Amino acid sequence: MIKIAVAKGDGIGPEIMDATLQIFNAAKVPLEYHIVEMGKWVFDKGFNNGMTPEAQQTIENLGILFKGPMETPKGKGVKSVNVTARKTWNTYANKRTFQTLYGVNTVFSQAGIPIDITIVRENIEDTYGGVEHMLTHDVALSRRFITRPGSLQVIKYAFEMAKKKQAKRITCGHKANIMKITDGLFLDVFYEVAKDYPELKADDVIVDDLCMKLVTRPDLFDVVVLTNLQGDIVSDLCAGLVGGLGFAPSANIGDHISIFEAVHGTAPDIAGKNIANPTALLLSGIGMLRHLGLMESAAMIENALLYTLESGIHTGDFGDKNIPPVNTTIFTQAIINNFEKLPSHNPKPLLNNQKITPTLFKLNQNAMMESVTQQDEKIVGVDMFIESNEQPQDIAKKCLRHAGVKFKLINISNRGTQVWPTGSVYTNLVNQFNVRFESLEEEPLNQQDVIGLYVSLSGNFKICSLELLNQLGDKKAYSLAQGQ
């Protein structure tokens, strides 16, 4: 028996994983489940990161996790459980699996049009680390992380991943043409990554490019890996073209630790009344199974499930409206019913077992990634992030009296667009700027240089924030302001 943690979650969570759990049972699935205390109810016992410390403790013994939906409280201050699992535990890569379900109407499937795509999202970086601060009154700022170990982790998972599918492409969707260095970083890894696999096709899509194709011609595409955020609206988009969040199955895998869950919420309206639609979270378990080699019972589980769907049983939430949906109860026992019975479309084969078990083994202590690099790095001058309701000219005229004898002021902006030494009257500005300073003839900084001006500028001006400008090599490691 392999040992798995299993949180129920909440809304519609506990009847969900208890209708998949019958379903696992009736199947003889080899399992041993470990309950454990996760979610809302347990934000409002006190525990500001959703779990208690016993549930942590047993998800890292055992390795695996599957749970249902969670809820966040809405404000107090607290982040989401679900977030906080897949960070916590170093899960990077979050695949997504959207196919075509015979039986589940959509207009592709009406068309004809098979979809079987596979995202790749990284699950811990971008602007999902929540590292916010507010400016001024005026302005928020988020920062986006964006890391080399970071993105090779994932990536390296998603040309893994391809080529054990026998995909024929993988694309990486991005913002590289606006985030240079941030989402230019990413899609440099995904190249580098690229050149072992030549089997593989790989190309690259401007994320809002990649969302016009994907509702034109989804058929074309196969594997796609994106940054988090743009990861996230990318599934839920694909979700959109096989019929929603109701058949959108996730893993959140990593080294030690991996995560099965349904993409969709709680769904609180319909909480308690036997009507819930467990399919994704079926599939999520199901891709679990595969995880964990039990190969045999995920492939009758799953063409039980499709059987199921083509035959035109249904929940209230989808099917064809001409035959009376079901409740929860009877689409699971119907699933259960149908075992050893194949569908007519995309039947899955019964594999062998394979027995694997999570790798797990003790930490002593936290990772520490970090590529090598053979590049010089110098500090060669600072953006100081100001607050101020005055003209950049004004700002200008004060801001050169502090630069000294070692810095030279290069540019004002505001909101990323240059407003000072040229810029133009009609842009709209708020109360915070950018100016930055950059080393006199070229010479290297150090950060006593820095903190020498922060002092003498911050007689003249609020300093909200600041960044060194670096340089690796003969390569400046920062943007350039519109219009600079």
Second form
Amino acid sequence: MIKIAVAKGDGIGPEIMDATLQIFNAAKVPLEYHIVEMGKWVFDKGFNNGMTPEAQQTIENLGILFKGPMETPKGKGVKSVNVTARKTWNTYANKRTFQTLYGVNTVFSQAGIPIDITIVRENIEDTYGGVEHMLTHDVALSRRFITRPGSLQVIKYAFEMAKKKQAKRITCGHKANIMKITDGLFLDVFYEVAKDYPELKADDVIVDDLCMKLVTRPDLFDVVVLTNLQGDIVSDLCAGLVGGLGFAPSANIGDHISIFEAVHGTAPDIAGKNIANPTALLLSGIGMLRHLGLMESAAMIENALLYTLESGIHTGDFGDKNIPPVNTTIFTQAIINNFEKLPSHNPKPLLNNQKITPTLFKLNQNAMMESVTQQDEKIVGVDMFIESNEQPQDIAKKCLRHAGVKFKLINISNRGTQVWPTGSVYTNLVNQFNVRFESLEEEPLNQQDVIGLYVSLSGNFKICSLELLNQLGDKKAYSLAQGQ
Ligand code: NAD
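Starting from the form predicted alone, produce the coordinates for the form predicted together with nicotinamide-adenine-dinucleotide.
Expanding to the full complex; the earlier chain stays at the top.
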């Protein structure tokens, strides 16, 4: 028996989790369930991260969490338990699979265009760090972290998974044409890792073009890897291609702990009515069985589910309108009755179970993930983000006085567009400017030089934030303003 932690969740969570475990039990899946306390009702009991300390301990001991959807209490300033769980336990790869399900009518199934796409979304970084500030009463800033070690983890996982599933193609979706440093780093890491997998066709597509191509020729894609926010949006788009969120399973993979859940939420509008569709959670559970090496049970249950869908049995949220819907209990029983049956489309081969060596390990300190490539690093300037509602030339006049003997004023930009020394009066301004100073004669600077400039400049302006301009090796490690 393999022990796993189970959290039933809120809303329809308990109904669809019970349905899924009933199917697992009927299939004699060798799992032992440890029910843990997580969700809205745990917030309500006063636990601010939505889980009890015992739940956290159990999940950290067992390494696998199978969870139903959970509600985030509104307006209490608490963070989503779903996001907290994924980030706390470093489940860096969010794998979502989208396949044509016969019996679930979509424009593509009707047109005979098969879909089998796996999205791997980076799960920790990007704007999901939620590090946000109001810099002035008009200007909000979100920090977007893309790191080399974080990108390496998720991209290596994507390539390894693509190799195992004998994918025909692996694609990186990105916006590196605009976000040259952040998305550029992710894309560079993608091609670095690709070198170790010459057997896989690796390519990249700009994310907007990717969306267009996915809705016109989804059959051309196989595995797609993206940063967090872009991956979130693209994976919901893919859910739409195969019939909606009710058919979208999800796995959050980490080195130590992995979390399996449906993509949809708690569906409060239908909770407690026994009409919810358990398919997405069941598909997530099937993914979990494969992750644990339980290939035989996974294939038998998936074949029974596919056969049931093909036969036209459906809950109220999908399916043939001419066939009356059934409730969750009858849908669940129908799947159990169809064990040993094979669907006519895409039957899953009954592979032997694999012995998976558990990756559970005890940690006594946080792992520092540091890139092995160390480069010469020097400070060559600073961006001072100041609050002002003056005209650019007036700001420049004041700033020039502060440059002193170490700095020269390079340019001033507003929302990333250069407004001094050249620019256009047609550029609308907000009350925050980025004033860029670089070192005179390209002499390296130290932090004291920057603090000196800060103190001097603060005589004229409120400095909302500052960012050092670094040079790594011979490369300037900062973006240029539009028009610079
Ligand atoms: P939702 O996914 O719960 O519901 C959207 C619509 O889809 C509703 O009409 C609902 O009835 C329907 N639906 C969803 N799942 C269904 C199923 N299995 N069977 C039949 N119909 C289904 O999205 P929402 O209403 O935006 O969110 C409700 C709550 O869920 C919020 O508190 C949100 O924070 C939470 N949420 C949790 C997760 C998670 O736990 N991973 C994910 C998304 C949303």
